[in-house]
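Next comes just one chain, in structure tokens: the form predicted on its own.
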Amino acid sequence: MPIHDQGYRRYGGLKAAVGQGWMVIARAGIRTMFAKRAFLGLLLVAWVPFLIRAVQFYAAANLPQAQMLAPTAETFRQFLEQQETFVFFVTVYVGAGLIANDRRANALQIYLSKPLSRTEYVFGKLAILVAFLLLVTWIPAIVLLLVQIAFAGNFTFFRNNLFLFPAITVFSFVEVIMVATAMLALSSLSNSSRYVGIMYAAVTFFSSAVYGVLYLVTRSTSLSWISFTANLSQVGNVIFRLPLKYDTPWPVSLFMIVVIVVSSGFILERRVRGVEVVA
């Protein structure tokens, strides 16, 4: 039989644009999570508060005796506060193993040996967690705003509260970016996703516990900047034009959020590296 020349041949396929490698990581990670029934169940439960609020808006718009249920700007702030529980569980479920599993499988050197930068790798992993966190914060809150307009049959509430759309958007992204970068940084510190989940829970609850003890001692809320959740609450109230919950100046709370994001970026820069194998 004839032997064909197997010499050099020009690549005939399509070349991916430079800087789009993160999209491949993000798509693969999102598909993987959607294939898990337990996670889909968690997402469905996370949308239950949305359904309850939608029923509330319908009753307020159609039942005269339910006018006390009429929504206000604070209603949307309260909704996002309720979603913080689901933000925690989604963060642990999705984010704990994003880098830890790659470290356990020694996959980092495989990723970074390809034409893929560390920035693209980190951004791809971050995009996975951000996408799911927005799915339980920003998206249901915005849809809830549209539901209110539909049930009311007019734009009166929306015109009177034009700041709600940017407020929901800004706060949701501030919360998601802080939580996602912190979890990704913790995931880069260990090879065990379980240990990462425990670390995240410990840091979150420990900061709140320390603040609680200090409050009992000082009877002052001026040290709320110690608590991650308190910082988010303080900044959130500013964004939604509501009275501050703590005595801590809101710029201090915002500064602490920035510190968390920057520190997480520094940890990721130090930990996400290809490993040189010396023969």
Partner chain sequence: MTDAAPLAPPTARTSPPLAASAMRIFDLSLGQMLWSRRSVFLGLLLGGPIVIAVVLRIIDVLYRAGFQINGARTGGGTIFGLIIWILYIRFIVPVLGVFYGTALIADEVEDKTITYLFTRPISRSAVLLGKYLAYLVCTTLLVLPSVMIVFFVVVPTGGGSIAQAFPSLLTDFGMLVAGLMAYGAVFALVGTRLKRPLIVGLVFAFGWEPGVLFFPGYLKRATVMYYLQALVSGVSRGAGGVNQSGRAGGYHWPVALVRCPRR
The other form holds:
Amino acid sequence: MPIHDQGYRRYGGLKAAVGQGWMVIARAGIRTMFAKRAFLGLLLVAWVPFLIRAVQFYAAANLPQAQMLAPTAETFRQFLEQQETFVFFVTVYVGAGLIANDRRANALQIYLSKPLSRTEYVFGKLAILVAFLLLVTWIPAIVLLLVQIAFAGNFTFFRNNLFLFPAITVFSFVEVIMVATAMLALSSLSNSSRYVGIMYAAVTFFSSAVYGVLYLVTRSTSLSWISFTANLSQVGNVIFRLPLKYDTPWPVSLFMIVVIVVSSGFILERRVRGVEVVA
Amino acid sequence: MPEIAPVVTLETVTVMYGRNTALREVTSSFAAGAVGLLGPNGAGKSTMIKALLGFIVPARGRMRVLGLDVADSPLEIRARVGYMPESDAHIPGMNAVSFVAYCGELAGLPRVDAMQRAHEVLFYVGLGEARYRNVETYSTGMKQRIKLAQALVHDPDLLFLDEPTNGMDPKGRDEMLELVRDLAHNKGVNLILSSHLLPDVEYTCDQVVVLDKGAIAAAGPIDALKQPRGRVFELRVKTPTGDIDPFLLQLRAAGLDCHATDEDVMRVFVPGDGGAQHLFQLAAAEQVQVRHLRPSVPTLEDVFAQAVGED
Amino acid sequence: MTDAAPLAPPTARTSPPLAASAMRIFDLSLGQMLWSRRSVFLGLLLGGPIVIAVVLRIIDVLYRAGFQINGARTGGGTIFGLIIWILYIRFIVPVLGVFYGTALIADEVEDKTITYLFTRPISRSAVLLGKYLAYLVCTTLLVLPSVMIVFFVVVPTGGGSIAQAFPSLLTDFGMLVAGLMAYGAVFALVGTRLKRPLIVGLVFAFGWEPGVLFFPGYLKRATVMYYLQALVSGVSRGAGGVNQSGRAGGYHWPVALVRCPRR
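Having seen the form predicted on its own, I'd like the form predicted in complex with its partner chain now, please.
Now the complete complex, all chains and molecules, led by this one.
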């Protein structure tokens, strides 16, 4: 018998309690994405509008000639609206492969053979996408608010628009949750991240295109509930206390967003399983 | 000496895939140590393992793993078991050491410990030199080893190995079987090895559960099952017509079990004490010449053939 | 030892000609493309215009008020042209191009099945040609029924005549096929050359293509859309509210991708 067996050893250390696996998934996913140069480039570009707005705030606060650039509550709404383009690309880049790649590599049975529930798995994957989406929506918007205070050297704007912090937070989270759950649900439907990305683009743009045609023919915006982006926009304006863009009642738009999130949850419940049974 | 509790028990478990029954009223237990789950393809071996892991919810019945009810405590069970799936499976975009450490973390190991054990386990399964390579570039044999490593990293009390030697070359297969045997006999890991390969199970396991068409066909310690409740003979005959089938029917009608082997002899199981005398009588009655008759030692193959029959 | 008979020289086998090889690949790929779940998904997408057409027809039958675009009363032919332009040319055709075009070779690489093709006596050009033709036939077969149904449902609204509008249907269909050919070729190139063609494909289809039309000068000539526009009869699109710069009565397509038309 050898003095010291260098082979397999039993583990005598502590193990974390069940229920923390989602954090491991989220951490690993975020690390993996940060290791991709192309993605870092995309993130940098996504922060360019922030820089432009910061310059605008600086000019408005320090140059009397640039008073017309002074921010209003609508400026923050517009900023978040501009970020929707980056939300789309980050969603496709990060989200398309989140479950599809695992399905392709049969990784689900590895994940679910660990002390990890299906909900935790989905939550972990969702956390990856949510984190990056907040990085291009909520975080720059909040930092922008802080930048405004810093450049102005007073809290006047902040005090006069106290609702802005909760408005930015609520809208960012509504947007991010809707987009992330929808993408994750689509990702669970295919083994190819490429098709998932195209499906996401198709569904998003198609709903807007259909609404566009109906608008041109009917000249009424009451059918805007057909478009995902229009629903988000309508709810966004309510949150930011701005005039509504469409004739669709905002509770209908909110209902459509809830329908998307619930349907996505249903699809995920059906598709994320340790075994795929083809009866 | 107190009897050691079984690591897995199943009570009248039925698993359905749509209208197809994959497991039919299965009641069985798996003792501690190494147990082979033997059966032809489609017998329900993988289904049983997946049901024990909680991937499939049975239509009826109860299952307990390491004393815990599968329906009530699936996560607690999975924290204490390791699973090596049959098909290729990995986390995409990771090298071997990251993959195994990640699996360790998912199983609850602290990050530093998971990384340390990942290195150790990869050396143990023979992938030490290739541990920084992306898993997607691995050969089939290496993929089998990495699957074993991820199943081992959190030091499970019970390992489910589903066809662990699939697609491996002879040398790799021998090494894999050696690892499995070492885990079971020297490292104190309980394991259930699902396989359709009799020599794999015979080499690594002490006990066997034979599954056929979704039902238990035989179960018990391999040595006990191999104990003769009769005698086994190697037999080669020549018939007047050249057709051996009528003679085989005659043997089976007389209660003798016979099956072909790779060579031109058949193995005949003669129950009770009748032995060779009985065989000669039957051959004489059918005017069949006995060209070769030799007493043989019962093997697991005989047990398997008796249990599942020959189709 | 006796003298062995000399071995007969092996029969000389020549590889099949390009056309025959391409047809084999075409047969194989067409079956795979048509009967896949992806085609079912796209079939659902192509059902969208049909639903719109049916809704418009119902509105027309129920209210008999006709439709107006930019204040002018509009016939079914113009609405059909509008649907062809906004939904098919600007949306469905690029999506079909990205969907199938990027996958022509990339799918074989991902599934590791390209080895089977390249170990046969088939030239690479035959593989590409066969797959491209299969893409073209598959997408045409998907689009054709949808366009036909929309045509027959929409054109009669507002007193439009199917017989009069039929030549424009043929023109529109020719334009759709030309679009499918062009986008398919572009995205096949993207899918073959790039390891991750998705983002590039989407940026090209939904960013570059509609976005560049905003800019004056020669830049717009680097889009497929520009040349497709050149095929459009200016009268029908102009009357239908879509002019050569891609504007549809104050509503601009690229804007609609992010912001929908407002009240």
